[in-house]
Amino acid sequence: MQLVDAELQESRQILPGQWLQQYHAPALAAGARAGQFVHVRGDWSGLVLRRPFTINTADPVTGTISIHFREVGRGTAWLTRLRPGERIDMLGPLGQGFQVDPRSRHLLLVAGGLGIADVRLLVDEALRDGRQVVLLYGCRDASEVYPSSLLPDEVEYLVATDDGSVGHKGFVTDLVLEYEAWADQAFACGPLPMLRTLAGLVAGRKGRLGVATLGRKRGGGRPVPPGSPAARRRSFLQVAMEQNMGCAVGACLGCVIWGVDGPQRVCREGPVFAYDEIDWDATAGPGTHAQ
Amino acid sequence: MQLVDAELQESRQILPGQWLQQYHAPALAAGARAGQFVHVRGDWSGLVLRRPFTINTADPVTGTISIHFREVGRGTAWLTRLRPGERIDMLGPLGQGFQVDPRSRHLLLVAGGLGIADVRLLVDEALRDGRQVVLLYGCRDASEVYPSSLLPDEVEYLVATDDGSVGHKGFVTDLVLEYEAWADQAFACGPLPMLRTLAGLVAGRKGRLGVATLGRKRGGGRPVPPGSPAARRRSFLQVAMEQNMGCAVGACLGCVIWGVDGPQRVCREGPVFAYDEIDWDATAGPGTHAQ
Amino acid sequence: MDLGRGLRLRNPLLVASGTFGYGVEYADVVDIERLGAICCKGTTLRPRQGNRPPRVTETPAGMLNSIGLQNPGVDAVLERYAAQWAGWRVPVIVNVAGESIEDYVQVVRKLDLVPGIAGVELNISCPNVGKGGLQFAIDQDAAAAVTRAVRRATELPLIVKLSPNVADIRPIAVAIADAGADALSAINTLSGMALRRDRSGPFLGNTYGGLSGPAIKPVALRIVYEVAQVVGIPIIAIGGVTGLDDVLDFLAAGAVAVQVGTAIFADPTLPVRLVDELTAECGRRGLASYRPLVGTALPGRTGAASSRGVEYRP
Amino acid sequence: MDLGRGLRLRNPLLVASGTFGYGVEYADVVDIERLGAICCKGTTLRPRQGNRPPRVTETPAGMLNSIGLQNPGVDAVLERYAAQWAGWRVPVIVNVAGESIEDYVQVVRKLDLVPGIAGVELNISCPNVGKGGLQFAIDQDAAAAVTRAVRRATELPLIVKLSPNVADIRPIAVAIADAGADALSAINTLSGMALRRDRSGPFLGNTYGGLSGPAIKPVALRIVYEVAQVVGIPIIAIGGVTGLDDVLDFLAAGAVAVQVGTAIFADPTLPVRLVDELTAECGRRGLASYRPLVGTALPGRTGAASSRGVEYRP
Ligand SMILES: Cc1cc2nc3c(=O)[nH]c(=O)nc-3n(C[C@H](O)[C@H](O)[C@H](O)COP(=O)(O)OP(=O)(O)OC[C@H]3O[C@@H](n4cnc5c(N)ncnc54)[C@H](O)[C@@H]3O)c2cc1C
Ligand SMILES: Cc1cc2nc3c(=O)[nH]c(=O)nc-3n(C[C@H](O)[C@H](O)[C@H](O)COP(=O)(O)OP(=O)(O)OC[C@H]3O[C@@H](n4cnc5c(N)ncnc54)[C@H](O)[C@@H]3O)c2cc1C
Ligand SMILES: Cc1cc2nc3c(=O)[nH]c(=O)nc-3n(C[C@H](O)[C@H](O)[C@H](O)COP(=O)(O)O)c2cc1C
Ligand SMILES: Cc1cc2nc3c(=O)[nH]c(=O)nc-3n(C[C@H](O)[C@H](O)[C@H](O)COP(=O)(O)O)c2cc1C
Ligand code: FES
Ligand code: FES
């Protein structure tokens, strides 16, 4: 965790509402791991909190980073503000990112909306590491798909939207049964709604997908503590959890939700948990920022 | 009074930390006299108040004002960021002006710092009249002297300064007792202890003055009710006055001074007062921005 | 809307006491005749020239006042603007200070029945000389007390505005409407202060003043969501309304009108543009009145509100 | 500067509890070592979960917060923090709250002795079982009996934590002084709320919260004034610290110490660069301590402190 003065390098809408930023951070970039963010602080004049993003591509070659948001309220209206050659003030990388076991060679990658910049920089440290990667994308409708020119080649891409304009009508966890039996693991991030479904579908097939993952394959054996890297990797789905954020650091315990052992911070054990640490009926918050 | 979107034509820093915005907003332009103040809203988030300014110059015919203000704090820092097409609120023209009385030939002119803002636009209008007029300005050094080249040449123009670096060395007031005699009105704005040095002056040689005084010509007749234009064309010295403002419109009652009638809104009975209505004693305040 | 003993008003937008003069100041700019009802400075019986300057001072999203109530007195208040006001389409709330019960009914007396006056709005952020200078608005038997005092006095609709300086606003605005006001309005300023630039005393000339403006607007939706589930009576919200959200918000808590204060004197146009665009609002939602947004936060009828006082731990 | 018992801190910024963490979290961008002090969060006998998400929420130049004590109770904090504090230079204050005197006496006598423990300070305003949900922090008597209890029950450094929720907190500080404390910090947050976007009901799990940041500076100086005037024991000022100015502001108000809370969020640094802005700002000013700061905007002896309750008239 580093306090560094990002420089702001492209700032584009690729989507109505949605800005994808490059920033030149060579401290951020170096250490990024996918799944962790950014706590980033704006020279807006009456904000008293920094907001959080998470890293949504990191270049160790060139020293950049992005972030890939929506505009929704007066701090993401002033970062789309914003031109090439400002710097503004990043703490990061945060928190915990995706765990991928090693085993693995096939992912799952479900994203809801802006969830897919949660998702995005493991697409790249998936292929980097040799995995094949399948990505499941789902939004309201045409105007919100995901350009696949922003996604390497070699994932295999499918898209969900509501009204069906654009790939599957429905929703995007309708298209994770297809491959839940080929995935050794799951990563996902999109609204509650859709996280709660997959939890359940992940929990009710628990023994049926578990024949696939490695996690079972690897069976009873010694007990790892829950929420530690070990019993992430061991768990089929990993969810990218988010929460309204005061410090981003541990330390002011604002950002927690509830988890079956008592509240978790999105900060520090998150944003990324195993989908069997969340207490999904009490889990309800601001929503998160996918849809 | 009219609420008036105002375009920012010119923008230049004429002396160090003091701007001068040249603003198109014929509306203003028109309507305003020596001594009246626009009160000004910037989109400065988290400012919840307007800015009181004077306006400084008026031209009817290109529909321009002028305003001419030190950086002290978050507005006027914010002001001068604004750049020339840029649009602000102004709410103007606002309080009385100075009472010129139509018979007066010779006016005197005492400015205290940023306190020319206050008379620049009454040389204009002096000027136009055909009357005669002598401005002292006084400041603390060379580095703030007021620069000619912004004065019509009509103008008998002198200066003192704190450390004589440039003509009279000490206090602006000083220069007063060489035109006292020859003027029929003097008007003046600066720094509190200016003004009550000015007032101690006027009153203390009220006997003497006064002889060359239209008031004391017109000598004993009808009386006119105090705060009265006719009284205080009849005041040999009229002030202009500052206080903390809410509205500007004397709705508040938040920018009062104390008179010798009790309070006085300097948004609705001054700005301009005359010198006698004011409770010297009884007045301090934040300063005037004179200095 | 009706706030009680026949206060109609055509739409729930109000301007609150103190920023809006006797609603001639802002004539020129603003639309008056659209606003939902004026709340004119605060009137005592006696002419009063307020506190020392200065008055008024910015703070982070809000600003301090200390005008001390100067006012000319009820009469000469009667005198400059009643006839005008009972011409205009828009109602007069008359909001009235004293510093003895005395001093409110004999102000309250003075306003009953004249043609102009269509309520009156009790400030009891007030010393109470009898009480050796504690508010009336902190000690709900004094609350009480003067509320029935004035009710007694008139058959004026008659709102009673509370102070957000006390640690539990429950029993105070249940013993204020059991004494038979017909309204609340909530909530007046904070007390707070700010110094000199060069720190060599206070800046206000009466050391304290009243913090108003957005800052404030948490503690005052806090204290109209906790008013409103324990009175029965209508709730007017006051505090830091600067654009529609915070009107929907206080409505939603449980106040049937909003009052405008500080906002006023960034945007003098906004109280008016607020009636439009709460409309406009409520067309988009196909409403016919703002009425069904009101309280929509406020928990179940059986979840009633707390007794146990402020329940917030840090 | 000398707290009392032996509390000596290096200079007068700390950061307050609940903002820093344990100190440790901030350690990787934070030379904590130059901190006056640092509280740490607020610590209760048994462990708590604290309240429901969401927990904070952004407001007009402050946020609310609704943590409820989290914390993993006093055994806990000890076991993981004492021995790691007890080998850094910069004290650490142990923020302490309870439901009950018992509770806070108990948690105090775990924390007596141990090395690592540089003093206490009282988050009274914990609502209080005993008095049937109050918060200690509102009744002069309740604060008074913690106060003496915790008195008897250690000879740490005790530091009490005024909250501004009250209507006349000079009573209150009176009587807590009375009691033994060795010094008075002020203020905690204001008690306020905010609601979801949908307006549907309250935004945070715990329907209120604190407020805190620049919004509340106003309110928290005229507190630190109005105390500084009325107990002779040292006052140690928090509310809405963002830069040099406050802390100024804060001491010539009487205060001889500063937290720096919710700043901290947007700005890690912003205490540490403080002690040296402030060190700065005595060289200009040619002191050789920032002592001769502190009271400058008090009333002389003369002009003592009024009595009468909140004078603010609006
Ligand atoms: C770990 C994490 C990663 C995130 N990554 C992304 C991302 O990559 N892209 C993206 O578009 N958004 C992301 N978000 C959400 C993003 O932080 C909010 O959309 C943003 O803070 C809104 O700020 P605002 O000032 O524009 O909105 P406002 O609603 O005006 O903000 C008001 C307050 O609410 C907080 N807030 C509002 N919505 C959220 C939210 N959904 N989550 C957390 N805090 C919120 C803000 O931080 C602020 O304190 C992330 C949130 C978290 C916790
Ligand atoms: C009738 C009138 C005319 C003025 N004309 C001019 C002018 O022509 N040129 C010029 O440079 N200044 C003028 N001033 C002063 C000017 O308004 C302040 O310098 C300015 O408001 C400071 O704003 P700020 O945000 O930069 O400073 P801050 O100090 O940050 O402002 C904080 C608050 O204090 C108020 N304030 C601060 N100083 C003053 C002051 N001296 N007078 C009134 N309010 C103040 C601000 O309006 C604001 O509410 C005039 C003031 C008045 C009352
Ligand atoms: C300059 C000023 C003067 C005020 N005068 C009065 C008053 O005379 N009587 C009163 O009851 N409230 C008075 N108030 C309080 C307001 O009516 C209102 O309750 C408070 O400002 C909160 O609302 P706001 O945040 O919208 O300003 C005054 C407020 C201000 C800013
Ligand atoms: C997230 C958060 C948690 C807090 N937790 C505590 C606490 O546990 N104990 C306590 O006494 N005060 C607590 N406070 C109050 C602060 O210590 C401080 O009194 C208050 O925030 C005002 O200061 P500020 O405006 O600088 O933040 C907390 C404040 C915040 C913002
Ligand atoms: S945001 Fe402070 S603990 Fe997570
Ligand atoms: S500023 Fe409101 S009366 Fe003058």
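Predicted model, so just to flag it, every value in this text is computed and none were measured. Residue numbers count along the first chain shown, from 1. The term rigid core refers to the maximal set of C-alpha atoms that superpose within 1.5 Å between the two forms. Compared with the form predicted alone:
Superposition of the core reveals a Cα shift of 2 Å or more for Ala251 between these two forms.
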The other form holds:
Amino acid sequence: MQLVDAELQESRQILPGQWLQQYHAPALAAGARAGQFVHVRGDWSGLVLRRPFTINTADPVTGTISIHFREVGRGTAWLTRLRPGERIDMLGPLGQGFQVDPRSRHLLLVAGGLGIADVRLLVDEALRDGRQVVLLYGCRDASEVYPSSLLPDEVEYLVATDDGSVGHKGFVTDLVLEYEAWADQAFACGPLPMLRTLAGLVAGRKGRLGVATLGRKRGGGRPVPPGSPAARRRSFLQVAMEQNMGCAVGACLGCVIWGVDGPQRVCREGPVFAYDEIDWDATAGPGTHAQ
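Swap state to the form predicted alone from the form predicted in complex with the partner chain:
Just the single chain follows, nothing else.
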């Protein structure tokens, strides 16, 4: 974790009310991993608290990172008024990122709405490592569809809209079953109902595919602690949770969700969790990642 002075290089509105900004921040770009976030403040913003933003892309070669956000209040409105050359300070990278098993060759990414920002860097990381990527994206209508021009050509990109104005008519989760046998791992971010539905689908995956569950062999190694990187790496589905954050370092407890083993801080134990770490019935939401 570092505190850096980041210079805005580019700011543009890519969808109604949604912005993509690129910053020169070499120290962050060098250490960022998909699923992590930065905590942002401008001395002139008039805001008491920093605001968290997922690291949308990171390029260690150019020393740049980008953030993708929706303008929903004072905390994001001041960012839209920034001009290239202006500086803000960023604290990061923060949080636990996605864990990809080295053996995985086929990755299924599922994003709902602004959740695309949480999986976008994973696209670049996967392609860099020679993996194949399918990205399923869901939104309300054609006006909210994430531009395909912002994705590498190698990605297979499928869209679902609630009204059927683009792609599949219905929820993005309707498309998952078509790829569950192809995928080695799945990664998702979006509204809580979407994530809850995905968790339910994955819970029944082994039965649908006829995968046998075998007991651990005697002497087969130490148990993997739940919530550890190794345990998450073994999970078929990892989810990035979105909550309001105050301190973003685990002190204020403002971003707590309920896990099967008790409270979990999204900013510290997450934002990425294995799907079976979450108590989906007890977890309230959705929260907003940045306001």
